[in-house]
Each structure stands twice: as structure tokens, then as C-alpha cells.
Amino acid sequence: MEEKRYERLGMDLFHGRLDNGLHVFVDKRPGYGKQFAFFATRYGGLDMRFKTERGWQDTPAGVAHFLEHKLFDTKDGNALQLMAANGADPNAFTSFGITGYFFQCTQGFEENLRTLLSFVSEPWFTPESVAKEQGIIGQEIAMGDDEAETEVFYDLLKCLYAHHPIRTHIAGTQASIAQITDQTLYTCHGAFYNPGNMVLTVVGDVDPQRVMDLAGEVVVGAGKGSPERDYGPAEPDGAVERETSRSMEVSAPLFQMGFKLPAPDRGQDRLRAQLLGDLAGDLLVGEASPLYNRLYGQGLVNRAFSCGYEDYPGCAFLALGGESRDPRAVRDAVLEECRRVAEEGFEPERFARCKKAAYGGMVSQLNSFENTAVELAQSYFDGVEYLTFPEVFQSITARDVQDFVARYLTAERHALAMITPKEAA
């Protein structure tokens, strides 16, 4: 394995690549008693149409999430229970762009890592087990349909995008998961769960070469690389619908406001776009911003308000929201602040304070083994060298953020989604 030193962070990162294409990253933390391992594939809720040696495959919404659930079932039992019995705390998640399986432990690291790599790499599905899981995930989807915070977020995405599968729930729908068969799962596992489309990241006081050797023993499949994907026709620059509203059982109105942004390319430009987007959000509506404090003082937002930049294959957006008695007033105030910043820029001292605080927050996140392991994996898939963020972030100027606001945080690119309380009968 190769070792690289990141002087600004005082960190060393080990990296190696198996002959089958699997990349392994180890952030060695001497003296710590905890270990964290993350095994991920570049396959998420967006990847419903992809190309294999048999041609283009169209799969139902929700397969990536369904597959995440099913991989824990093995011929010998349930991998979650096996790892828990060995002192590990295992789990998994599916996002729009990746699926990841992980555990943390203070003992039995090598045995748990072997189990993790094995059950993710060696699928076992039967028609009966798939049918059972359809019922379980169907209940999960039904409960999710009642979660207003999730629903208003997807309502926003449907306003921003005309075709992109970001509009579609990661878990799918009752109707879509009913179409999933054991063969569907085997097809998707074969396409995406090959070592050339995966990465293993480990954080803790471990032997990097031993991690590499163990991965080489267990992950023996051929590395076919990353399949070609289709995310639909080209999107218009602006939002496709300006506003949407519906009622649910909520105690106060909820809203999500978003700006549709150009999708960044893979590589370090993507890291810069992420850092720039988050910094713009902090400056505009972060807790230390004049606008946030004005809205909070007027009772238009509360401490649940948040803002963040997100990007996935083929799309990117800045979203902000929470509870408000008047979401349209918040929308109007945000758009006005964006217009003002586009013309006047940011006060230099406030920009410097906000940038310093944001940098401190990013560095402190490195104390989280889980956050570091996930970021290393996601960055690898994005073609980004994650631990270079100090150099990239420091290169961002106030003018860069002002230009970002002027170009992209505009009325034409924005949309507003609202959920209001149902009226009493």
C-alpha cells in the first residue's frame, strides 16, 4: 500500500488497489480503541437504467434499497446478527448515488471485516425470501408516506427536475417493489457489486497491509468496472415548476426551497463546487447570517431551519427549509437577499468569520470515524481527493461566492414546496 501525508491536517492515508480493481483506503489512527469499516458500491436510487453485456436494463424504482436489505440474508443466517454477536455494531444505507455497508467495533475487527466483505460480495436470494421482503419494505414505504419532512423534500425535487430520477423515492413505491424478483436482484448485484465499482474504507488503529490482504482473500470476483447509466433527457437550466403545496397531518407548515444548479464534473472541480455551495448557504442563511436572525426574530423560522448543498450524478441543488408560518415570506426574503448579494457582495469581515467557522467545522468532522470513512468512499466515487479540502477551501474567495449567488441563486432557478396542516373537519 502507498502512504500519503496530508500536512495541513497532520494525517496519513494508506491506499492500495487489488488486481480485481477494488480500491482500499485506510486512515490509521494509532492509540484509538475503535475501528470503523465501510464497504460501498457506486449504486443508488438513481440507477434504474443501466447497460450490461445484454444491453440496456430498465429496473423498477427501489431496487438498490431492496438489495441493501436482502444482502444481510445469507445461506447460514443473518449477517447482522452474526456480526452483533461478535461485538460489532453493523448497519447499511442507500442514498441516491451509493449503497454502503458498515460496522464499528472495539474487538473482533478482522472477523467482522471478513463477514462484511463476504455477505456483500456473495448474494443469496430466493423467490420466497424476496416475497417476504416485499411485505417488510412495503410497510416501510407506507410509513414513509406519512413523513411530511421527507415528502416536502421530494415535492421540491419534482418542482426542480423534469426528468432526472432524483424525483423518485429511493425506496420506490408499493407498485414498483412488487415488480422486483430474485432475478432482478441478481442482475443488479452482478452489474454494480463488482470490485471495480466498489471501495473499502477503514478508520482506526489497524494494520493497513493486513486490511488489504484480507480484502484480497475475500473479495475475489472479477472487476468489471462501473456500468454505463442513463439519467434521462437533458434538463432545462431552470426549475420546471415554481411552487407546489398540499396538506398533511402536520402541526405547522413545512417548506423546502431549492435552487437548481449545474451538475459538476467528477474530480477536484466537484469538491470545489461542494465547498462553494455549502459556504454560500452558510453566508446567506446560516445561523450567524443577518437574514437568518431577521427571519428568526420575526418568527418566520425556528431552530429546525437548515440549508445545504447536495449533488448526485447528473444533478445538483441548494436546498433550505424547515417550519414557517409563512413560507412564501421566507422565499421572498431569500430571493431578495440573493439579489442584494449579487450586486453588493459580502462584508469582508463577516465573510472571513464565516469561512473560518466553516473550515473549523469540516476539520472537527474528521474526529468522526464514520463521517471520515463515508467521505473517503464518496470522494473516491466522485474522483475527488477528499483530504485536500483545506487547500481547495482556502482558495475560495468572497468574489467566488458572490459570482455563484449571482449566476445560480436566481428566481428562474428556484422552486418552493409547502405542506400545510389539514383543516379541522
Contents of the next structure:
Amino acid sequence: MEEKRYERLGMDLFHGRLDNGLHVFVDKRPGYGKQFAFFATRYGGLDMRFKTERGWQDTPAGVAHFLEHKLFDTKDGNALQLMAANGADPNAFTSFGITGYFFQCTQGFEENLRTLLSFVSEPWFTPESVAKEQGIIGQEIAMGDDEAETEVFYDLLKCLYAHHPIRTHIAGTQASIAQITDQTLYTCHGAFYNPGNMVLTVVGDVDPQRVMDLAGEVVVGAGKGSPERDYGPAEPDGAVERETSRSMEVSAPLFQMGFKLPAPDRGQDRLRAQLLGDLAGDLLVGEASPLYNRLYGQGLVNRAFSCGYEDYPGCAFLALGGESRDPRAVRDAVLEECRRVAEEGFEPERFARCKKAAYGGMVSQLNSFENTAVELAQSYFDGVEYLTFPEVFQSITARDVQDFVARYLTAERHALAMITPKEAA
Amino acid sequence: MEFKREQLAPGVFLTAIGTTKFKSATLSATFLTPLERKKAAVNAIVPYILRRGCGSWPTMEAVSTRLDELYGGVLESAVRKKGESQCLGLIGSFLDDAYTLDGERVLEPAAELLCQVLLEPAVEEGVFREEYVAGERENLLLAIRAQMNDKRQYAMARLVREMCGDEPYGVDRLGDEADAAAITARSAWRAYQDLLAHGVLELHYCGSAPVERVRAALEPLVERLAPLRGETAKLDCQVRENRAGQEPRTVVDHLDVTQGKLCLGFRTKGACIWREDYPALLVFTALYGGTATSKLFMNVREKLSLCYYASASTDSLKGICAVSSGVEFDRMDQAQSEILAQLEAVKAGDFTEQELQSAKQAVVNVYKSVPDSRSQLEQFCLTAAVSGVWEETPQETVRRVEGVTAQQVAAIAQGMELDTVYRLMGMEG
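For comparison with the form predicted alone, please write out the form predicted together with its partner chain.
Now the full complex is given, and it begins with the chain already shown.
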């Protein structure tokens, strides 16, 4: 394995690659009692149409997430229970772009790692177990229908995008998951769960070479690389709908405002785009920004307000939102501030301070094992060397952020989604 | 890892944890005071008003700007409930000196900022600034109303309110809407003065600086606070062994929701953090509904597909165990019978050695992980401060949990008495 020292962050990262294409990263942290392992595939809610050796496959919404649930089933039982019984705290998640399986433990690390690597690599589905899962996931979807914060976010995505699959709920719908069979799951597992489309990241006081050897022993499948995917025709630059609003059982209006951004390419530029997008958000509406403080003083936003840059395969956007008695007033103020900044730029002092804060914030996030493991995996898939962020930060100028605001944070590219309380009967 | 704990003034304590493990340090100040129905809301607003501005940094923007200068430091108002104590604090997180770009020191300026925010609020006419009070009163009202947005938490909060309606524990950490609406600059100021004079003040540090440096950095704060101190409030938590009524109560609410929520509240017959059987209570909770191998997860969710989640949690300060689940409306009765049937199984000792071992390992894992997380360490110390049980370090809990027997777990289960059932249903018709 190769070892790389990131002096400024005080981190040692080990990296190796198995012959079948599986990349392994170990962030060795002496002095910690817990270990964290994350095994992920580049396959998420977006990947509904893809190419295999048998041609293009169209699959229902929600398969990646369904597969995540079902993979825990093994021929002899259930891997979740097996790891839990061995003292680990296991779980998994499906996002738009990836599916990840992980555990945290303080004992039995190697045994748990072996279990993690093997259950993800060896599927075991039956028609009966698929039918049973339709009940559990159906309940999960029903629960999600009541979560207004998630709903308003999807409403925004539907305004921003014409046909990109990001419009679709990751978990699918009751109707879409009803179409899933054990055969669908085998097809998708075969396409995406091959070592060439996966990564293993580990954080903790472990022996990196042991991790590498163990992965070599357990992950023996042939690497086929990453399947070609289809996210639909090119998107227009602008948002497709300006505004949407509906009612739910909430106490105060919720909103998400978004700006549609160009889809990022794989590679180091992607990290730069992420840092730049987040920095623009901090400068415009971060806690220390004049606009946020003015809106807060007027009672138009509160501490639930947040802003962030997000990117997924084939799309990227800046989203900001929270609660507000008047979301349209917030929207108007944000657009006005974008116009002003596009012309006047940022004060150099405020820019420098904001960059320093963003740097400190990112270093602090490395305290979290889970966050670090997920970022390392995600950046590997994105073709990014994550731990170079201090240097990339240095290369971003106030002018870069001003240009970003002028080009992309425009009225044409924005949309607003709102969820209002139900009128009392 | 060692907790260094000392008293700096009457009712003012510092707990310092020295470690170079983390890239950032925690520095927090939390007032502890008995939870009281009429005072909860007006106390809850105080940390939020304080965060709006202070002496050298009189606006929220100025405080946030100062935090940005300190490498994106964070200073968050926090209102928490631990047993029957209300915890009102400001929790700071700052980059550790080792990671600043030019060897700057962050601890001292961070302590200075904390001191000013705590002791030099923006004042007009001898009380808090009206503008800040009005804004934070509105935010507090919104936050209280927003509790219904997350139906899972909301259902649990409703259970606690119904079950402990006549106990301080039944008071929400943020207080009631009506009391929040009645807050004035004067009443908030009085609550603040009460906290300064009578609240227990817990100062907490976790980071690379030695305790001497931390104490020195906090000295100005302690010196200015000492003359304001009166008699320190006594913290208590009444553990009620059994339910008040003859029969368990059932409470039903209707809201326009897609999925129902079912919550069951039990009294533990006195099992709690102060008792010998505390480790068995932890293991019982894990075995019954705390893990992916638990009775509730395996049977109610996995075997019967009755719900997406079904889990148990225990408040060991109060001696209450609660089961929380999300269920379809027409399967509520079936889910409730199954949840109770699983409790009967644990009572009868109907669980395997394997189930017991995994439950113990799950608890051990939680406590062994505490020293690896700053926020968990802070919470652990806060619980110790409220309970007074400092000898129960995470390592000590691990040792005691490992010795728990099947009989002890069954004995805990046998003590469980169903007190209140809460059901959140959809609209009829």
C-alpha cells in the first residue's frame, strides 16, 4: 500500500488497489478505540437506466434503495444481525449517486469487516423475501410522505429539472416498488456491485495492510468497471418552473430555494466547484453575512435556515431554505443580493475571513469517522483527492466567487418551493 | 482519558478533558436548574438572547464574524432536558491550536468571547434589548410549534407529556406556547439573573490544552461571576416506581398523516442510574428494543413486517422506558399486542445467551465509543453533573455491563409496568 501524509491536516492516508479493481483507503488514527468501515458502490437512486452486456436496462424507481435493504439477507440469516451480535453498530444508506454499507465497532473489527465485505458481495434474494420487504419499505415510504422537509426539497428539484432522474424519490413509490422482483435485484447487483465499481474506506487505529489483505481474501469477484448510465436528454440551463406551493401538517411555512448549476465533470475541478459553491453560499447567506442577519432581524428566517452546494451525476445546484413566515420575501432579498454582489463583488477582508472559517469548518468535520469515510469514498468516485482541500481553498479568489454569482445565481436559474400549514378546519 | 473536575466558585464547576485526538476543541458553559412548568419557556429563551450580541460584539453578525475569525468557530445556544433538570447553555467548538494556519492560539480568544456572551449581554433600560427579546420570543414560539413537524419525535413528546402530566418531567424542555408568548424583556432578564445567581454552572473543556491553561483562560469569567452568586439550586429527579392509576391510560390524537405512530410508556419500578441494577437496565433496553438483534426489531419489524421501526429507549435518570413505532392505522392493535408479548418473553427469560451477549456488546460498544467523540463526552459529563454520579465513567459502565446476568435482565423486565399508551392516528372519514 502507498502511504501519503497530509501535513497540514495531520493525517496519514493509505491507499491500495486489488487486481480486480477495488480501491481501498485507510485513514489510520492512533489513539482511538473505535473503528469505522464503509463499503460503497457507485450506484444510487438516479441509476434507473443503464447498459449491461444484454443492452439497455430500464428499472423501476427505488431499486438501489430496495437492494440496500435486501442485501443484508444471507443464505444463512441476516448480516445486520450477525454484525450486531458481534458488537458492531451496522447500517447502510442510499443516496442519489451511491449506496454505502458501514459499521462502527470497538471490538471484533476484522470479523465484522469480513462480514461486511462478504454480504455486500454475495446476494441472496427470494420471491418471498422480496414480497416481505415490499411491506417494510412501503411503510418507510409512507413515513417519508409525512416528512415535510424532505418533500419540500423534492418539490424544489421538480421545479429545477425537466427530466433528470433527480426528480424521483430515491425510495421510489408504492407503485414502483411493487414492480421489483428478485430478478430485478440480481440484474442490478450484477451490474453495479462489482469491485471495479466499488470502494472500501476505513477509519481508525487499524493495520492498513491487514485491511488490504482481508479485502483481497473476501472480495474475489471479477472487476467489470462502471456501467454506462442514461440520465435523459440535456437539461435546459434555467429552472423549468419558477415556484410551487402546497399544504401539509406543519406548524410554519417551509421553503427551499435553489439555483440550477452546470453539471460537474469528474476530476479535481469538481472539488473546486464544491468549495466555490459552498463559499458563495456562506458569503451570501451564511451566519456572518449581512443579508442573513438582516433577514433574521426582520423575523424572516431563523436558526433552522441553511444553505449548501450539492452535486450528483449529471446535475448540481445550490439550495437554501428553512422556515419563514414569508418565503417569497426571502427569495426576493436573495435575488437582489445576488444582483448586487454580481456587480460589486465582496469586500476583501470579509472574503478572507469567510475562507478561513470554511477551512476551519472542513478540518473540524474530519473529527467524524463517518463523515471522513463517506467523503473519501465519494471523492474517489468523483475522481477527487479530498484531502487536498486546504490547497484548493487557497486557489479560490474573491473574483472567482463573484463570477460564479454573476453567471449562475440568476433569476433565470432559480426556483422556489414552499409547503404551508393546513388551514384550520 | 481522564476527567479533571474542580469547583471554581460556589456552584461553578470545570470539567476538563485533555486529549490531542481531536482537530477541534469543545468549550461550553451550561446552567443547570430544576425544570419547572412556569419557568421553562422564559429560561429557554435566555441562551438565544445571549447569542444575539454582547459587549465588544453587540450584534449577532458581529458575534458570527468574530467566530469566523477564530477559524469558523461555532457557538450554539442549547436548551436540553436531563431528568428533571433544564440545561441552558452555550456550546462552543473551535479549531485546535495545532491546526491554525500560522500557529495562532484560539482557546484564549474563544474563552473571552464565551465570557462576554455569558456576562455582558446587550442591554437597554437595565434589561435585555427589546428587539432581541421580541425576535427570540417569535423564534421560540416557532420552535415549540415546529415540534409537531417530526411526527416520530412529536408522538414521543406527547407520550411523555401525558404520562408525566403532574411531574416536572412532563414539562417540555422549551416550555409551553402560552408561557413563551408572555415573555417580556423584564421577565427574561429576571430569569437570566436567577440563573447567574442560583443555577449550577458547568464549564466544560475537551481539547489539547492542559487544565491550567483552561482554568487561566476562564478566570476572568469566574471572577466576574463569583460576586453575583447566591445559594445554588438543588437538582433532583423523582423516580416514580409505579403508574398512578389502576389501569394503563390510552391517549389518541388525530392529525392528517399517512402513517400512524404508536408509543408505549413504562415505569421501571425504580430501576435507574443511582441503583445497583443500572447496568441491567441498559442491557434490558438493548435486548428488548435497542438494537438490530432486539426482540422488537426481530419480531415486530422483521418477522411480522408490522412497522418500519419499533424501538425502545430508557431515561435512566427518570426510570422510564418508552417504545416508539410507526404503524399503519389498522394494524395498531396487532402491533401493540406484539410489543407487549415481546416484553412478556423477556420477563419469562425467554431469550438466548446469544441475544444477551449481543445486547451487552451493543451497550459496551456505545460506552467504549464515548471517549472518541467530543459531543458524546460533553453529554456524558452533563449527565454526570445532573446525577452527581461521577464514579460511573464509561470504562466503569463497560465493566459492570459485562457482568450482567440473564436473571438480572428478566428481573428488570418483570418490573416494567405499562403506564400510558399514545396513538397518533389519521383524520377520520
